[in-house]
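Here we start with a single chain on its own, the form predicted alone, put down as structure tokens.
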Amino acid sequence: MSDQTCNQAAKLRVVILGSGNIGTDLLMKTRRSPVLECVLFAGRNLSSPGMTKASSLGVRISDRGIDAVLDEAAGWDLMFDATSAIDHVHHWSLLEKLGKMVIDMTPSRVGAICIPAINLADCLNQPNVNMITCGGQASMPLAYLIGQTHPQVDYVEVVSSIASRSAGPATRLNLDEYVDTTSGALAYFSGCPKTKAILILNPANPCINMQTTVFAKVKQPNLDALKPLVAAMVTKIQGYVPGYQLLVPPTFENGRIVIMVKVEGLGDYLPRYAGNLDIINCAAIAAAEEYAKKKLAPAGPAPDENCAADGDYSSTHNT
């Protein structure tokens, strides 16, 4: 069996709804995946840059949005919703009855919140999986570890700074939802009820890379326990977000723990400075690939000697 046949036998049919920056970058990442195939790219404007890109790649496109997705429900297995939080609420009311997995790229708070490095296995049986926000994907693993190593955390704050050019119309439309969803996820993963999320759109030119800082107010810091866990977590995240980098390891100052990370994008469709979009997309692809592995493996043929038998899809995220 050739490598091509091996890959063709293990493709999960994917639909992407939303032809903006998030959706188009997801398309590029999906095309590189050995287990995902985009069978429909749907939006509202056939002349948008995303639609033009998809068409140039030979991907089927439609300007009928959710209607096209519903009409072709028999032809796909998983959908990425890369529209807006308000739109996703409506979309889910139509999609729920289909019994198919939907990965929500918006801060709608409809589905199960997912951080692949923390709780991916728990999310694979959920019909609607929410990728929170870019700041959420960057900060939640760190806030989670702080909560795991400190019995009492009085306050957690996350500040993310991104290039203004990387924030498209949907991102700006969802700023309130971004703050609410990120704050709620912080409380969930850290165990601290008092949280705050801040997003800064930096107009600097040249554009900056995404940077996220986690502040946690604690009375008895345990950096000896926290530091090795953070180092291991960063390595784990780099398995699906190669541009995730630790800038400031756990430090205690002024009664609070401080950790800072930077995210550089892969440059699949967007500039490398758009790490904020890249991290949430990489996380979504990691979730989709693991779902594909679970869904397709039981019914698939016996592994060929030329096929990966251990389900290692790490090549998807390599530059």
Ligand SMILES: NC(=O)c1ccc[n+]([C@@H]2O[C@H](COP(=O)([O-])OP(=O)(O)OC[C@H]3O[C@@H](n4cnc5c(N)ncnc54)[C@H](OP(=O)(O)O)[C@@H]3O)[C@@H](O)[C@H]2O)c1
The other form holds:
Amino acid sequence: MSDQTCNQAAKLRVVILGSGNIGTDLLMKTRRSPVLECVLFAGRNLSSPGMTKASSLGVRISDRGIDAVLDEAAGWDLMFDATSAIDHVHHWSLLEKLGKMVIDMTPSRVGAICIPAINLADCLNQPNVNMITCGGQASMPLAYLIGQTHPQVDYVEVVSSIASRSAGPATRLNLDEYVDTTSGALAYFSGCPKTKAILILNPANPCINMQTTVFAKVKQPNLDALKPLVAAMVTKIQGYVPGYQLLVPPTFENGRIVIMVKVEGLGDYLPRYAGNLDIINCAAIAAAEEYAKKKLAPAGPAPDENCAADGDYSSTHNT
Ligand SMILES: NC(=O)c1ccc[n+]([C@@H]2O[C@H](COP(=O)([O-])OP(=O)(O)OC[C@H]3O[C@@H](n4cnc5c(N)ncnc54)[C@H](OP(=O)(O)O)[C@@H]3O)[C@@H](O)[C@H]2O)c1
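Pass me the form predicted in complex with this ligand as well; I've looked at the form predicted alone already.
Below is the entire complex, every chain and molecule, led by the chain shown above.
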């Protein structure tokens, strides 16, 4: 791997660690990016479906996991960790000293939590950015708006259902971490300390689309303020997750605000039902592309850090 330095002509060189559902879908999305190039796809099993796919695309692969990533540290600028929460804690203990940006796809709670539609600019200066969870990416912007428009929220609950087929072994291993990380982020973004996250792995065949419902217990609902903000937020998220759709706009029933969304995927790796891969991977690509634009920008006036928040994402649409 050459030791080139980032410049205007180059793309940001990224490494993907973890060759499962999330890692392989990420690989497909980086290949469409005008500013990212995957220079290494690392895992631990050369004959896994993800490794086979990467190899067939001519991408460099290694089964030496974090050792390959560390050995070739001079040749990459940003790493996505798509392994598991416990593995990420170990990887970060080795990566931190390199001073390179790491985007964590696992619910490890190590890095700064990032929802591109809310706080992307703040995260770009952090060395370790955590994309929370799929249900977190789908629900957090809605819970945030409920918190912004209601001075008192007594309880927030988020229920996501995804197709069982799209949850790899590491997702299953990380179900407890999913609940903790999503609940913690809900409290952070909504301002309500009492929260609960629930994830359903639905075994139905044919597979179901990802769907997420946000419930918020409030005494005095302000739907007039909330509805236009939710509509604008959905449009903003569609700027980087094209398949994000509002199924049930803010509604008040049984003392709770209810909002329901569905996420259809682009079908990059698994079929389109697996919107759970897209909601977190498109968010991670949006963060990486914004970081790349900052790093690759020629010296001069500082770029507008808010451009991503305006929906300026170029590679998420499957054209
Ligand atoms: N699937 C989703 O909907 C989803 C959504 C959001 C976030 N996530 C999170 O993303 C992570 C990955 O989920 P997934 O569904 O993609 O699971 P997965 O299909 O099991 O993928 C994990 C991959 O990482 C590899 N791996 C694990 N530990 C490793 C290590 N120490 N070194 C190198 N490679 C290692 C595994 O290798 P082997 O092939 O040898 O097992 C596997 O290929 C989990 O933390 C999950 O919670 C998943």
